[in-house]
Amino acid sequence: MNEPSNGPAGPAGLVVGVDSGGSGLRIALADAATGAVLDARASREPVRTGPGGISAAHFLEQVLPAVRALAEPFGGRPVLAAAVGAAGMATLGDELRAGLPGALAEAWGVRRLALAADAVTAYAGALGQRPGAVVAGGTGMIALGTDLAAWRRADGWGHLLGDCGSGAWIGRAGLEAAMRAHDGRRGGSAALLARAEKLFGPVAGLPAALYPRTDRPAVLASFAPEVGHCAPEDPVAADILARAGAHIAEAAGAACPAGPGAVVALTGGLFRMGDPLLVPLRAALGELLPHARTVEPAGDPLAGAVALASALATGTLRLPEDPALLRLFGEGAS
């Protein structure tokens, strides 16, 4: 590992990250040679998507203004590297990838760039450099590792091929008891029969209501929470989270590298859930990973992407480049 230089990557410089996601965007302005935070700013609109994937018009529309103001303060301190972790580059990213490099040179003289799959800004927030896997649970499900020679991707298919063990997953099949308790078939649980229509009406009217939405994924993670609630008392709902830890961690182990010293990271608002789903996973990781230590995450995809730029600017990036997941370009890119 190279060591930060007293020139252009030094005290002096900055460094920009960006963590773009459904949400919105986070932008975060650091110290290029500590990663130390030193202003950051958020927007609440997310970044558009046409027919070339993420729009790199509206993406620049939103950061460059952001970065000015953050940067005032710290005249005369040049931008020597940025990152940007975004869902959804690895399948939408070519405009950004594209645009970005061009526009950003122009804009801040920047010579160093990332452009990260947002796994990728999670993984570097969670985990830094050193070899391992984390998952990223929310509304759907990924899975991540590396050796630092390659990455390794498990899951993050989506809510109808994949993203076992997500909240999507998670509440389709608390959603799938209620409706057998309504019908009076094996496998029903009275207890989310009840939370599920508190929350949604009649479940008889549930799949015209859910069908046709957009936001399916969302609207079934909804109801995860309910399942979680009910996990203590009900068997059924245990059994549904069981099943979630199992596949979670099957997940964990298809792209955790092999060999001691593995660690391993859970992050995102899906193990906000607590002891229901973190104890029959825990277990699960146990057993499927006894080489590998879990770990609390470090920090967040907006810190990822920080680091990265920071890794960036003072020649010190071990995480492997990969097409889709993270490409590097100006000095240094291969």
Second form
2 protein chains.
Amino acid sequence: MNEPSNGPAGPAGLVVGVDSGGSGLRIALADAATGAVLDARASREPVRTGPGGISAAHFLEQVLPAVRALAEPFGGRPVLAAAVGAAGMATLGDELRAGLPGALAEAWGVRRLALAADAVTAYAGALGQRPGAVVAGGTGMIALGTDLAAWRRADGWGHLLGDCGSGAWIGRAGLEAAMRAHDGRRGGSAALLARAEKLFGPVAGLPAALYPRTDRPAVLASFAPEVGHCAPEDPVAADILARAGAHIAEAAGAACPAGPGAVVALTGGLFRMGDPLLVPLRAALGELLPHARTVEPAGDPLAGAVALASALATGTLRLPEDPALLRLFGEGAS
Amino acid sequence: MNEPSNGPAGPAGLVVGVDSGGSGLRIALADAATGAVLDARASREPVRTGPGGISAAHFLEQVLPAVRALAEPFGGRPVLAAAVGAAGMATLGDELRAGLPGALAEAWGVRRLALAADAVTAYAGALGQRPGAVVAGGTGMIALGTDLAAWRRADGWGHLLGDCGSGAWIGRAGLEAAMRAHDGRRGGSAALLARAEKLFGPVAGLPAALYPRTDRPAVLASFAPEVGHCAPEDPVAADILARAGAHIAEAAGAACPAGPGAVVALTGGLFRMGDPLLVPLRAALGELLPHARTVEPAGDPLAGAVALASALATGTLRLPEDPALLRLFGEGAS
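Structure of the form predicted together with a further copy of the same chain, please, following the form predicted alone?
What follows is the entire complex, opening with the chain shown before.
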């Protein structure tokens, strides 16, 4: 076990990990040296986004009282480091980067802080500090890999420019196949048309229902499970998932380091679709990444934030800094 | 030449054709019996859309003075019929259907009126009253066909549910190939990446530039010509256009009547892309519609509106009525 390099000689230090996303905020308090989680809290209120990006004030409003309450039973132990993973950190993190280092130093005396894209905390949670690639799949899809010298990102460009193989991609392709069946065009699926009409009503009304919405990717993704249900019997649905599997493997292939010993993990709700997606995906991974072993993710993004904070506190961080993906603040930051 | 079945024995009657779309309004005055256009006017002000759909008041504000001015030199000749083709007529035409028949009867004494979807006036302009199919391609893509008993529509479902092969579809596929090249994913095109960066700047900024816009399909379609430019040298771009050609032919195939003698026409700005799209499209049409002859469109949607009005006036309308596509009002209306 590493002794915290900057730790006081007194009681063992603590670290804080935070995972902030569209469905809310999760906060964990852990032992700095072991990374073992001591206690955790969740809030279902997502941090607001304002003109300056993700609101630092709203973030602190939720996190400071929660950490105070979590740390209370461990009164004498100092918070040595914190790591925050947030969806949109790269593009919407300006306010967090400006406000958090000072605010957390003042509140907890924390001297080391990591601000990470949610894909980085997903990586650290799933694979720890090993070289490899993590695919995070849900409504969207992004692959992030590292050889521990630099990060490589693939896809994650949203439902019009990419997210190939994501929930939105699969659902969109399924609805297109439904419309094709409705029109009598080639490539249609009567099974998907029946599912679409059951879910959304007559499909001629779908454009008017879909296009005015602001959550179009989520609406499209809501149809992805129907494609999964149809795939065992319906060749059009099966083909959609085969193509999705190939696209996901292509992203993993671009993100994963080439050397031997790389590991790949699949995380996120997309992969709960099971065999209809996983069978063709595994085949595509075997073809494109024969040198990489696919492993179960060890933990979730909150576990990844805790692992980052613990590595910071113990001076053992191996994951590379990156201006968009992983920024370090305080002692030892470059 | 047919004598207008309901015409007065006096001077030869007139008809009015109107084409209303996103880029404005065009109005033609024609001889009822021959359909020959006597004079025409254009307004660059698109008819407003309000809570009741396309605004009947704003439509009449523009059309009534224009027709008065057009008809002035032909003072003694009565307006026997009018036809209005409008984009969005099916879903946004309630106010027009409620207000126009009475207003035009009062203003011109017109006794026969046709309200048509713009796809119907495009059909009548391109093919007249022959059985066949017309593909209208631009930012979107729709195929409309008829055997003169009923209409068959294929695609036209918008950029997320279909419009397969449209300008938005081609541009989106081209940008996806650019992002693939940026990531090092399979299926990327360095040529399309270079074009995208020239047009939009560094592609990592594309999501932030594209997604907040309300005219996303038009932004996507703005990249379609770049795919056309790259296709002669770039296999990825050529493959995108080959797939677009197949999709367009699939829509034409679903809309076109099966019998011999059917004709197919391609209309709209999409087909100005020329050979890179037209060569694979013609090949796909030959495969899917071997019985149909592809012809040049005879005229545009304004000519189609005039043709409809003339057919109404002379009692020679053969194109089928349809609640969403072609509604007739006044004498002889069903």
